[in-house]
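We begin with a single chain expressed as C-alpha coordinates, specifically the form predicted alone.
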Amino acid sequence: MRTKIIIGNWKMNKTRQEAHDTVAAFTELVKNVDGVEFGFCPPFVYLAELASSSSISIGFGAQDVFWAGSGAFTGFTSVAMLQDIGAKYAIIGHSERRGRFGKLEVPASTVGSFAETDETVNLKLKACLAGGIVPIVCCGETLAEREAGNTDSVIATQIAGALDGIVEADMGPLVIAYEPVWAIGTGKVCDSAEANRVCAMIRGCLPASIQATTRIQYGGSVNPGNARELFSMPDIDGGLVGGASLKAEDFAQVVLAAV
(Lines of atoms letter the chains of each structure in order from A and count residues from 1; the text may use other names and numbers.)
(Lines give C-alpha, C1' and ligand atoms only; values in the text may rest on other atoms or scores of the structure.)
Protein backbone atom coordinates (compact mmCIF):
# COMPACT_ATOMS: atom_id res chain seq x y z
CA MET A 1 0.00 0.00 0.00
CA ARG A 2 1.51 3.32 -1.07
CA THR A 3 1.26 6.13 1.48
CA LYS A 4 -0.29 9.24 -0.06
CA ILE A 5 2.05 12.23 -0.26
CA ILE A 6 0.71 15.81 -0.41
CA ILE A 7 3.24 18.58 -0.97
CA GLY A 8 2.46 22.29 -1.10
CA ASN A 9 4.56 24.31 -3.54
CA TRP A 10 4.41 27.94 -2.50
CA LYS A 11 6.40 29.11 -5.51
CA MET A 12 7.39 32.81 -5.10
CA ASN A 13 4.83 33.78 -2.49
CA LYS A 14 4.57 34.93 1.15
CA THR A 15 6.53 37.13 3.50
CA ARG A 16 8.45 35.62 6.39
CA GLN A 17 5.63 36.28 8.86
CA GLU A 18 3.00 34.95 6.48
CA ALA A 19 5.03 31.78 6.05
CA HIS A 20 5.22 31.17 9.80
CA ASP A 21 1.55 32.02 10.30
CA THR A 22 0.50 29.61 7.56
CA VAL A 23 2.54 26.74 8.98
CA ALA A 24 1.26 27.41 12.50
CA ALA A 25 -2.37 27.46 11.40
CA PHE A 26 -1.92 24.36 9.24
CA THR A 27 -0.20 22.52 12.09
CA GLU A 28 -3.19 23.05 14.34
CA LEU A 29 -5.59 21.77 11.68
CA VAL A 30 -3.72 18.54 10.90
CA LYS A 31 -2.15 17.70 14.27
CA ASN A 32 -4.21 14.52 14.57
CA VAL A 33 -3.88 13.37 10.94
CA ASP A 34 -2.21 10.01 10.47
CA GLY A 35 -1.42 7.79 7.49
CA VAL A 36 -0.61 10.63 5.06
CA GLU A 37 2.76 12.25 4.32
CA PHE A 38 2.59 16.00 3.84
CA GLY A 39 4.80 19.04 3.67
CA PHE A 40 5.66 22.38 2.09
CA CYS A 41 8.23 23.63 -0.39
CA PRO A 42 8.54 27.33 0.55
CA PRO A 43 10.86 29.90 -1.02
CA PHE A 44 14.52 29.19 -0.23
CA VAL A 45 14.83 32.21 2.08
CA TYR A 46 12.37 30.69 4.58
CA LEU A 47 13.26 27.03 4.23
CA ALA A 48 15.84 26.69 7.00
CA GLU A 49 13.86 28.36 9.75
CA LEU A 50 10.59 26.64 8.83
CA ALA A 51 12.27 23.24 8.71
CA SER A 52 13.69 23.79 12.21
CA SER A 53 10.54 25.19 13.81
CA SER A 54 7.77 22.71 12.97
CA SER A 55 6.35 20.82 15.95
CA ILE A 56 4.73 17.92 14.07
CA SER A 57 5.66 15.69 11.16
CA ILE A 58 5.59 18.32 8.42
CA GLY A 59 8.31 17.77 5.84
CA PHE A 60 9.92 20.76 4.17
CA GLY A 61 11.64 20.89 0.84
CA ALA A 62 13.18 23.06 -1.85
CA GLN A 63 11.59 24.18 -5.09
CA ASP A 64 14.80 23.37 -6.97
CA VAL A 65 18.31 22.05 -6.37
CA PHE A 66 21.65 22.01 -8.21
CA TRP A 67 23.57 18.84 -9.03
CA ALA A 68 27.11 19.88 -8.07
CA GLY A 69 28.25 19.59 -4.47
CA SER A 70 29.96 23.01 -4.47
CA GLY A 71 31.66 25.41 -6.80
CA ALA A 72 31.36 28.64 -8.76
CA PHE A 73 27.62 28.37 -9.39
CA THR A 74 26.17 31.71 -8.34
CA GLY A 75 22.60 31.54 -7.08
CA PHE A 76 22.36 27.75 -6.82
CA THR A 77 21.91 25.43 -3.84
CA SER A 78 23.36 21.94 -3.41
CA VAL A 79 21.90 18.74 -1.99
CA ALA A 80 24.36 18.93 0.93
CA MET A 81 23.14 22.43 1.77
CA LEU A 82 19.54 21.20 1.78
CA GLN A 83 20.46 18.34 4.09
CA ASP A 84 22.31 20.72 6.38
CA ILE A 85 19.19 22.79 7.05
CA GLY A 86 16.87 19.83 7.51
CA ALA A 87 15.14 19.75 4.14
CA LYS A 88 13.53 16.47 3.12
CA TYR A 89 12.37 17.05 -0.47
CA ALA A 90 13.42 18.82 -3.66
CA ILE A 91 11.14 19.53 -6.60
CA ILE A 92 12.94 18.81 -9.87
CA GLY A 93 11.93 19.81 -13.38
CA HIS A 94 8.78 21.77 -12.60
CA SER A 95 7.28 23.02 -15.85
CA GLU A 96 7.84 26.63 -14.81
CA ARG A 97 11.55 25.87 -14.39
CA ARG A 98 11.45 24.43 -17.92
CA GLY A 99 9.86 27.61 -19.29
CA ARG A 100 6.60 25.77 -19.93
CA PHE A 101 3.83 27.89 -18.42
CA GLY A 102 0.15 27.12 -18.23
CA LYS A 103 -0.42 30.81 -17.68
CA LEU A 104 2.40 33.05 -18.90
CA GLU A 105 3.01 35.87 -16.42
CA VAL A 106 6.38 37.06 -17.69
CA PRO A 107 7.29 38.67 -21.04
CA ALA A 108 7.59 35.99 -23.70
CA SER A 109 11.06 37.31 -24.49
CA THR A 110 12.26 36.20 -21.02
CA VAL A 111 11.10 32.57 -21.15
CA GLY A 112 14.64 31.53 -22.09
CA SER A 113 15.66 32.39 -18.52
CA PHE A 114 13.82 29.23 -17.44
CA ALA A 115 16.08 26.64 -18.96
CA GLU A 116 15.55 23.27 -17.25
CA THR A 117 15.98 20.31 -19.62
CA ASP A 118 15.66 16.54 -19.40
CA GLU A 119 19.45 16.42 -18.99
CA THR A 120 19.52 18.80 -16.02
CA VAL A 121 16.57 16.98 -14.45
CA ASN A 122 18.58 13.77 -14.71
CA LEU A 123 21.65 15.34 -13.10
CA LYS A 124 19.60 16.78 -10.25
CA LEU A 125 17.79 13.48 -9.72
CA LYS A 126 21.10 11.61 -9.47
CA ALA A 127 22.39 14.15 -6.94
CA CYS A 128 19.27 13.85 -4.76
CA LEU A 129 19.27 10.05 -4.81
CA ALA A 130 22.95 9.99 -3.90
CA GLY A 131 22.57 12.61 -1.20
CA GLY A 132 19.47 11.46 0.64
CA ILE A 133 16.97 14.09 -0.50
CA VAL A 134 13.58 12.81 -1.69
CA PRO A 135 13.24 13.92 -5.33
CA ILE A 136 9.84 14.99 -6.68
CA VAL A 137 10.30 14.80 -10.44
CA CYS A 138 7.73 16.72 -12.48
CA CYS A 139 6.47 15.83 -15.93
CA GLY A 140 3.59 16.98 -18.08
CA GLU A 141 2.35 18.18 -21.44
CA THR A 142 1.33 21.58 -22.77
CA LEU A 143 -2.12 22.22 -24.19
CA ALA A 144 -0.72 22.16 -27.73
CA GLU A 145 0.93 18.80 -27.10
CA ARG A 146 -2.28 17.35 -25.67
CA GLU A 147 -4.40 18.64 -28.54
CA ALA A 148 -1.92 17.10 -30.98
CA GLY A 149 -2.36 13.72 -29.28
CA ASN A 150 1.21 13.69 -27.98
CA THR A 151 0.56 13.57 -24.21
CA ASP A 152 1.89 10.06 -23.67
CA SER A 153 4.94 10.38 -25.91
CA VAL A 154 5.98 13.74 -24.40
CA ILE A 155 5.74 12.40 -20.86
CA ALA A 156 7.42 9.10 -21.70
CA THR A 157 10.35 11.07 -23.14
CA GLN A 158 10.57 13.20 -20.00
CA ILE A 159 10.56 10.13 -17.74
CA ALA A 160 13.16 8.33 -19.85
CA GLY A 161 15.40 11.41 -19.76
CA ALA A 162 15.01 11.80 -16.01
CA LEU A 163 15.91 8.18 -15.27
CA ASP A 164 18.70 7.79 -17.82
CA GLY A 165 21.67 5.94 -16.33
CA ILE A 166 20.11 5.49 -12.88
CA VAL A 167 20.21 2.00 -11.39
CA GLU A 168 16.81 0.57 -10.38
CA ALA A 169 18.03 -0.22 -6.89
CA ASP A 170 18.68 3.50 -6.28
CA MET A 171 15.20 4.68 -7.31
CA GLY A 172 13.39 3.77 -4.09
CA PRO A 173 12.83 7.34 -2.77
CA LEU A 174 11.62 8.60 -6.17
CA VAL A 175 8.33 10.52 -6.32
CA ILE A 176 6.88 11.61 -9.66
CA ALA A 177 4.40 14.44 -10.10
CA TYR A 178 2.22 14.48 -13.21
CA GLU A 179 1.43 18.11 -13.86
CA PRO A 180 -0.40 18.87 -17.11
CA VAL A 181 1.10 22.24 -17.93
CA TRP A 182 -2.20 23.61 -19.17
CA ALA A 183 -3.76 23.02 -15.72
CA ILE A 184 -1.08 24.79 -13.65
CA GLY A 185 -2.26 28.13 -12.32
CA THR A 186 -5.16 28.25 -14.76
CA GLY A 187 -7.96 26.82 -12.61
CA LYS A 188 -8.39 24.03 -15.17
CA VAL A 189 -8.20 20.49 -13.83
CA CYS A 190 -7.53 17.33 -15.74
CA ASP A 191 -10.51 14.98 -15.50
CA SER A 192 -9.82 12.53 -12.68
CA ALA A 193 -10.16 9.47 -14.90
CA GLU A 194 -7.77 10.93 -17.46
CA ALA A 195 -5.34 12.04 -14.76
CA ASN A 196 -5.39 8.49 -13.42
CA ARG A 197 -4.83 7.08 -16.92
CA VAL A 198 -1.74 9.24 -17.40
CA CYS A 199 -0.41 8.37 -13.94
CA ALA A 200 -0.86 4.68 -14.79
CA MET A 201 0.97 5.26 -18.07
CA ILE A 202 3.83 6.91 -16.15
CA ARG A 203 3.92 3.91 -13.83
CA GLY A 204 4.31 1.70 -16.87
CA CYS A 205 7.36 3.73 -17.95
CA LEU A 206 9.18 2.80 -14.75
CA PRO A 207 11.30 -0.30 -14.23
CA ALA A 208 9.05 -3.22 -13.34
CA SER A 209 10.66 -3.68 -9.93
CA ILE A 210 9.54 -0.25 -8.67
CA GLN A 211 6.19 0.22 -10.42
CA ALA A 212 4.11 -0.99 -7.48
CA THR A 213 5.94 1.08 -4.87
CA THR A 214 6.68 4.40 -6.60
CA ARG A 215 4.34 7.21 -5.65
CA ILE A 216 2.90 9.32 -8.47
CA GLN A 217 1.22 12.59 -7.58
CA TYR A 218 -1.18 14.68 -9.60
CA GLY A 219 -0.61 18.43 -9.75
CA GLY A 220 -2.57 21.12 -11.54
CA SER A 221 -5.19 23.23 -9.73
CA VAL A 222 -5.78 20.67 -6.97
CA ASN A 223 -8.14 22.18 -4.41
CA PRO A 224 -10.51 21.15 -1.58
CA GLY A 225 -13.34 20.66 -4.07
CA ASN A 226 -11.61 18.11 -6.31
CA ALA A 227 -8.96 16.52 -4.10
CA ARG A 228 -11.00 13.63 -2.75
CA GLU A 229 -12.06 12.45 -6.19
CA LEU A 230 -8.53 12.75 -7.56
CA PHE A 231 -6.98 10.94 -4.61
CA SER A 232 -9.52 8.13 -4.83
CA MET A 233 -8.07 7.08 -8.19
CA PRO A 234 -5.93 3.90 -7.92
CA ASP A 235 -2.82 5.32 -9.60
CA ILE A 236 -2.86 8.80 -8.05
CA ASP A 237 -0.85 8.77 -4.82
CA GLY A 238 -1.38 12.34 -3.67
CA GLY A 239 -0.83 15.81 -5.00
CA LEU A 240 1.70 18.54 -5.69
CA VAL A 241 -0.43 21.52 -4.74
CA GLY A 242 0.13 25.12 -5.76
CA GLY A 243 -2.42 27.84 -5.02
CA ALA A 244 -4.45 25.82 -2.51
CA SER A 245 -1.34 25.33 -0.35
CA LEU A 246 -1.07 29.06 0.30
CA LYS A 247 -4.07 28.99 2.65
CA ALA A 248 -3.76 26.78 5.72
CA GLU A 249 -7.45 25.87 5.75
CA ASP A 250 -7.53 24.91 2.07
CA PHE A 251 -4.34 22.86 2.27
CA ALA A 252 -5.54 21.08 5.38
CA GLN A 253 -8.72 20.09 3.57
CA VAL A 254 -6.66 18.74 0.67
CA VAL A 255 -4.56 16.69 3.10
CA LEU A 256 -7.68 15.38 4.86
CA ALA A 257 -9.07 14.31 1.47
CA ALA A 258 -6.23 11.81 1.26
CA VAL A 259 -7.01 10.14 4.59
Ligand code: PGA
Contents of the next structure:
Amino acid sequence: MRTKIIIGNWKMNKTRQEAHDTVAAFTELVKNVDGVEFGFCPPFVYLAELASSSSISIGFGAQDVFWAGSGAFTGFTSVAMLQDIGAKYAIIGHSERRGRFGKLEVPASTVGSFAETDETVNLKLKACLAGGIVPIVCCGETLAEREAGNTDSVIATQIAGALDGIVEADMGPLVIAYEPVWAIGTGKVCDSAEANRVCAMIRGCLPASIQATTRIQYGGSVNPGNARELFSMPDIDGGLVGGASLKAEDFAQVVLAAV
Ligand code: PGA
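Having gone through the form predicted alone, I am curious about the other one (the form predicted in complex with 2-phosphoglycolic acid); can you provide its structure?
Everything in the complex follows now, all chains and molecules, and the chain you saw is the first one.
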Protein backbone atom coordinates (compact mmCIF):
# COMPACT_ATOMS: atom_id res chain seq x y z
CA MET A 1 0.00 0.00 0.00
CA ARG A 2 1.55 3.29 -1.10
CA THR A 3 0.95 6.32 1.14
CA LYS A 4 -0.35 9.14 -1.01
CA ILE A 5 1.87 12.22 -1.21
CA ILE A 6 0.55 15.71 -1.92
CA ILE A 7 3.11 18.47 -2.42
CA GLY A 8 2.35 22.14 -2.97
CA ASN A 9 4.76 23.85 -5.36
CA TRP A 10 4.48 27.55 -4.68
CA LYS A 11 6.84 28.45 -7.53
CA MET A 12 7.79 32.16 -7.37
CA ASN A 13 4.89 33.40 -5.25
CA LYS A 14 4.16 34.99 -1.87
CA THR A 15 5.72 37.51 0.45
CA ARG A 16 7.37 36.27 3.62
CA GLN A 17 4.30 37.18 5.68
CA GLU A 18 1.95 35.49 3.24
CA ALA A 19 4.10 32.36 3.36
CA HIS A 20 3.84 32.16 7.15
CA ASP A 21 0.12 32.98 7.14
CA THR A 22 -0.63 30.29 4.56
CA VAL A 23 1.26 27.63 6.47
CA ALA A 24 -0.42 28.66 9.75
CA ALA A 25 -3.92 28.53 8.23
CA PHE A 26 -3.18 25.23 6.47
CA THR A 27 -1.83 23.74 9.72
CA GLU A 28 -5.15 24.46 11.44
CA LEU A 29 -7.09 22.79 8.65
CA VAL A 30 -5.08 19.57 8.44
CA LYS A 31 -3.84 19.08 12.00
CA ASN A 32 -6.00 15.96 12.46
CA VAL A 33 -5.41 14.48 9.02
CA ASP A 34 -3.79 11.07 9.06
CA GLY A 35 -2.64 8.54 6.50
CA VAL A 36 -1.43 10.94 3.81
CA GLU A 37 1.93 12.68 3.40
CA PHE A 38 1.88 16.37 2.53
CA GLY A 39 4.15 19.37 2.30
CA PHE A 40 5.15 22.58 0.56
CA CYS A 41 8.00 23.61 -1.69
CA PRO A 42 8.21 27.38 -1.07
CA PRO A 43 10.72 29.76 -2.66
CA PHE A 44 14.24 29.17 -1.32
CA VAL A 45 14.30 32.40 0.65
CA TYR A 46 11.52 31.19 2.94
CA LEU A 47 12.43 27.52 3.08
CA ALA A 48 14.69 27.45 6.13
CA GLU A 49 12.41 29.44 8.38
CA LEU A 50 9.28 27.54 7.33
CA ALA A 51 11.00 24.18 7.75
CA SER A 52 11.95 25.05 11.31
CA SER A 53 8.63 26.64 12.28
CA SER A 54 6.14 23.92 11.48
CA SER A 55 4.36 22.35 14.44
CA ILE A 56 2.79 19.36 12.69
CA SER A 57 4.09 16.90 10.16
CA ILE A 58 4.23 19.18 7.15
CA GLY A 59 7.29 18.37 5.07
CA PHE A 60 9.10 21.23 3.37
CA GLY A 61 11.19 21.00 0.26
CA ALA A 62 13.09 22.89 -2.41
CA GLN A 63 11.94 23.64 -5.94
CA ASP A 64 15.39 22.74 -7.25
CA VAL A 65 18.79 21.60 -6.00
CA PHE A 66 22.31 21.38 -7.43
CA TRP A 67 24.33 18.18 -7.65
CA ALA A 68 27.76 19.31 -6.45
CA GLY A 69 28.50 19.13 -2.73
CA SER A 70 30.00 22.62 -2.44
CA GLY A 71 32.19 25.00 -4.38
CA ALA A 72 32.21 27.84 -6.85
CA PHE A 73 28.62 27.54 -8.09
CA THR A 74 27.11 30.99 -7.77
CA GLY A 75 23.42 30.95 -6.97
CA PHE A 76 23.06 27.21 -6.40
CA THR A 77 22.05 25.18 -3.35
CA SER A 78 23.39 21.75 -2.41
CA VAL A 79 21.69 18.67 -1.00
CA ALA A 80 23.76 19.08 2.18
CA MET A 81 22.40 22.62 2.61
CA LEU A 82 18.85 21.31 2.27
CA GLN A 83 19.61 18.67 4.89
CA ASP A 84 21.12 21.30 7.13
CA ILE A 85 17.94 23.39 7.27
CA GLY A 86 15.58 20.43 7.74
CA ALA A 87 14.20 20.23 4.22
CA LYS A 88 12.78 16.87 3.20
CA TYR A 89 12.14 17.06 -0.55
CA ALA A 90 13.57 18.52 -3.72
CA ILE A 91 11.64 18.89 -6.96
CA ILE A 92 13.89 17.93 -9.88
CA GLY A 93 13.37 18.65 -13.55
CA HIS A 94 10.12 20.59 -13.35
CA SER A 95 9.03 21.43 -16.88
CA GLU A 96 9.40 25.15 -16.14
CA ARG A 97 13.06 24.51 -15.33
CA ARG A 98 13.39 22.53 -18.54
CA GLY A 99 12.15 25.62 -20.41
CA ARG A 100 8.88 23.88 -21.29
CA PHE A 101 5.88 26.03 -20.39
CA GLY A 102 2.16 25.29 -20.62
CA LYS A 103 1.57 28.99 -21.27
CA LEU A 104 4.69 30.76 -22.52
CA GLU A 105 5.09 33.89 -20.42
CA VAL A 106 8.79 34.52 -21.01
CA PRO A 107 10.42 35.89 -24.16
CA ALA A 108 11.12 32.96 -26.46
CA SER A 109 14.78 34.00 -26.71
CA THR A 110 15.24 33.41 -22.96
CA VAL A 111 13.96 29.84 -22.85
CA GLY A 112 17.54 28.52 -22.91
CA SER A 113 18.08 30.05 -19.46
CA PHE A 114 15.74 27.40 -18.05
CA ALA A 115 17.28 24.47 -19.84
CA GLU A 116 17.33 21.59 -17.39
CA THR A 117 18.11 18.38 -19.31
CA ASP A 118 17.67 14.68 -18.61
CA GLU A 119 21.38 14.68 -17.78
CA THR A 120 21.15 17.41 -15.13
CA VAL A 121 18.05 15.68 -13.74
CA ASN A 122 20.08 12.50 -13.45
CA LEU A 123 22.93 14.24 -11.61
CA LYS A 124 20.50 15.96 -9.22
CA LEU A 125 18.65 12.71 -8.60
CA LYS A 126 21.88 10.91 -7.76
CA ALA A 127 22.85 13.70 -5.35
CA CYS A 128 19.48 13.57 -3.57
CA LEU A 129 19.50 9.79 -3.23
CA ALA A 130 23.05 9.89 -1.85
CA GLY A 131 22.27 12.75 0.52
CA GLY A 132 18.95 11.72 2.03
CA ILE A 133 16.64 14.22 0.33
CA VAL A 134 13.45 12.76 -1.17
CA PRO A 135 13.60 13.52 -4.91
CA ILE A 136 10.41 14.41 -6.79
CA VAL A 137 11.37 13.87 -10.42
CA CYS A 138 9.06 15.55 -12.94
CA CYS A 139 8.29 14.32 -16.42
CA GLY A 140 5.66 15.18 -19.00
CA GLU A 141 4.91 15.89 -22.62
CA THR A 142 4.09 19.17 -24.37
CA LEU A 143 0.87 19.59 -26.33
CA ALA A 144 2.79 19.26 -29.61
CA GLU A 145 4.36 16.00 -28.44
CA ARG A 146 0.96 14.65 -27.37
CA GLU A 147 -0.68 15.63 -30.64
CA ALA A 148 2.12 13.93 -32.56
CA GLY A 149 1.41 10.70 -30.64
CA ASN A 150 4.74 10.84 -28.83
CA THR A 151 3.57 11.08 -25.20
CA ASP A 152 4.78 7.66 -24.09
CA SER A 153 8.12 7.78 -25.88
CA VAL A 154 8.91 11.30 -24.58
CA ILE A 155 8.17 10.26 -21.03
CA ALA A 156 9.96 6.91 -21.27
CA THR A 157 13.04 8.78 -22.51
CA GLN A 158 12.83 11.28 -19.62
CA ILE A 159 12.52 8.47 -17.08
CA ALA A 160 15.37 6.44 -18.59
CA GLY A 161 17.56 9.56 -18.60
CA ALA A 162 16.71 10.39 -15.00
CA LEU A 163 17.47 6.88 -13.75
CA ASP A 164 20.57 6.26 -15.85
CA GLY A 165 23.32 4.56 -13.88
CA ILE A 166 21.40 4.42 -10.60
CA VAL A 167 21.17 0.97 -9.00
CA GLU A 168 17.72 -0.29 -8.00
CA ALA A 169 18.71 -0.67 -4.38
CA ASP A 170 19.27 3.12 -4.13
CA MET A 171 15.95 4.15 -5.70
CA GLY A 172 13.76 3.55 -2.65
CA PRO A 173 12.83 7.18 -1.78
CA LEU A 174 12.14 8.16 -5.41
CA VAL A 175 8.87 9.99 -6.14
CA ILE A 176 7.89 10.72 -9.74
CA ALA A 177 5.48 13.45 -10.83
CA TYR A 178 3.72 13.02 -14.16
CA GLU A 179 2.97 16.57 -15.25
CA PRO A 180 1.71 17.08 -18.79
CA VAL A 181 3.16 20.46 -19.74
CA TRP A 182 -0.08 21.58 -21.41
CA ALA A 183 -1.98 21.05 -18.13
CA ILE A 184 0.33 23.11 -15.92
CA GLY A 185 -1.16 26.42 -14.88
CA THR A 186 -3.63 26.30 -17.74
CA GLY A 187 -6.75 25.03 -15.96
CA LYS A 188 -6.82 22.11 -18.46
CA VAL A 189 -6.56 19.03 -16.28
CA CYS A 190 -5.65 15.73 -17.89
CA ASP A 191 -8.54 13.26 -18.00
CA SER A 192 -8.17 10.99 -14.96
CA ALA A 193 -8.20 7.76 -16.96
CA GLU A 194 -5.49 9.06 -19.29
CA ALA A 195 -3.42 10.40 -16.37
CA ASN A 196 -3.71 6.98 -14.77
CA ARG A 197 -2.69 5.26 -17.99
CA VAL A 198 0.46 7.37 -18.25
CA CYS A 199 1.30 6.87 -14.57
CA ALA A 200 0.95 3.09 -15.09
CA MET A 201 3.19 3.36 -18.15
CA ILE A 202 5.78 5.22 -16.05
CA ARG A 203 5.55 2.49 -13.41
CA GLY A 204 6.30 -0.03 -16.12
CA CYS A 205 9.51 1.91 -16.97
CA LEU A 206 10.85 1.37 -13.44
CA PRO A 207 12.92 -1.63 -12.36
CA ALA A 208 10.59 -4.48 -11.37
CA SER A 209 11.69 -4.48 -7.74
CA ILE A 210 10.46 -0.91 -7.10
CA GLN A 211 7.34 -0.80 -9.29
CA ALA A 212 4.90 -1.63 -6.51
CA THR A 213 6.36 0.77 -3.96
CA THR A 214 7.31 3.88 -5.96
CA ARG A 215 4.87 6.76 -5.65
CA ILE A 216 3.82 8.47 -8.86
CA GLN A 217 2.00 11.79 -8.55
CA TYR A 218 -0.10 13.58 -11.11
CA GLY A 219 0.38 17.34 -11.52
CA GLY A 220 -1.27 19.92 -13.75
CA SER A 221 -4.29 22.00 -12.72
CA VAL A 222 -5.15 19.79 -9.73
CA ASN A 223 -7.81 21.58 -7.67
CA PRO A 224 -10.38 20.81 -4.95
CA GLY A 225 -12.93 19.94 -7.65
CA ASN A 226 -10.93 17.29 -9.51
CA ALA A 227 -8.50 15.96 -6.87
CA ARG A 228 -10.70 13.18 -5.48
CA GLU A 229 -11.28 11.58 -8.86
CA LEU A 230 -7.60 11.81 -9.81
CA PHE A 231 -6.41 10.39 -6.49
CA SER A 232 -8.90 7.51 -6.66
CA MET A 233 -7.13 6.11 -9.73
CA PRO A 234 -5.04 3.02 -8.92
CA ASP A 235 -1.72 4.27 -10.33
CA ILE A 236 -1.96 7.90 -9.15
CA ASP A 237 -0.41 8.22 -5.71
CA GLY A 238 -1.08 11.88 -5.01
CA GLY A 239 -0.39 15.22 -6.59
CA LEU A 240 2.12 17.95 -7.28
CA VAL A 241 -0.04 21.03 -6.95
CA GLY A 242 0.82 24.55 -8.10
CA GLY A 243 -1.92 27.18 -8.13
CA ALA A 244 -4.24 25.36 -5.74
CA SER A 245 -1.50 25.13 -3.11
CA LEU A 246 -1.32 28.92 -2.74
CA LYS A 247 -4.55 29.13 -0.73
CA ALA A 248 -4.63 27.18 2.54
CA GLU A 249 -8.31 26.22 2.18
CA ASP A 250 -7.89 24.92 -1.37
CA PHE A 251 -4.75 22.96 -0.58
CA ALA A 252 -6.32 21.46 2.55
CA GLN A 253 -9.24 20.26 0.44
CA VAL A 254 -6.85 18.71 -2.07
CA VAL A 255 -5.05 16.92 0.79
CA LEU A 256 -8.37 15.72 2.23
CA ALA A 257 -9.31 14.33 -1.18
CA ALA A 258 -6.43 11.87 -0.81
CA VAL A 259 -7.53 10.49 2.56
P1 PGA B 1 -0.57 23.87 -11.46
O2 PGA B 1 1.00 23.55 -11.39
O3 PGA B 1 -1.22 23.03 -10.38
O4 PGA B 1 -0.68 25.34 -11.18
O5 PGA B 1 -1.05 23.49 -12.80
C6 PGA B 1 1.47 22.24 -11.13
C7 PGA B 1 2.98 22.21 -11.17
O8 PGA B 1 3.57 22.89 -12.00
O9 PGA B 1 3.61 21.49 -10.37
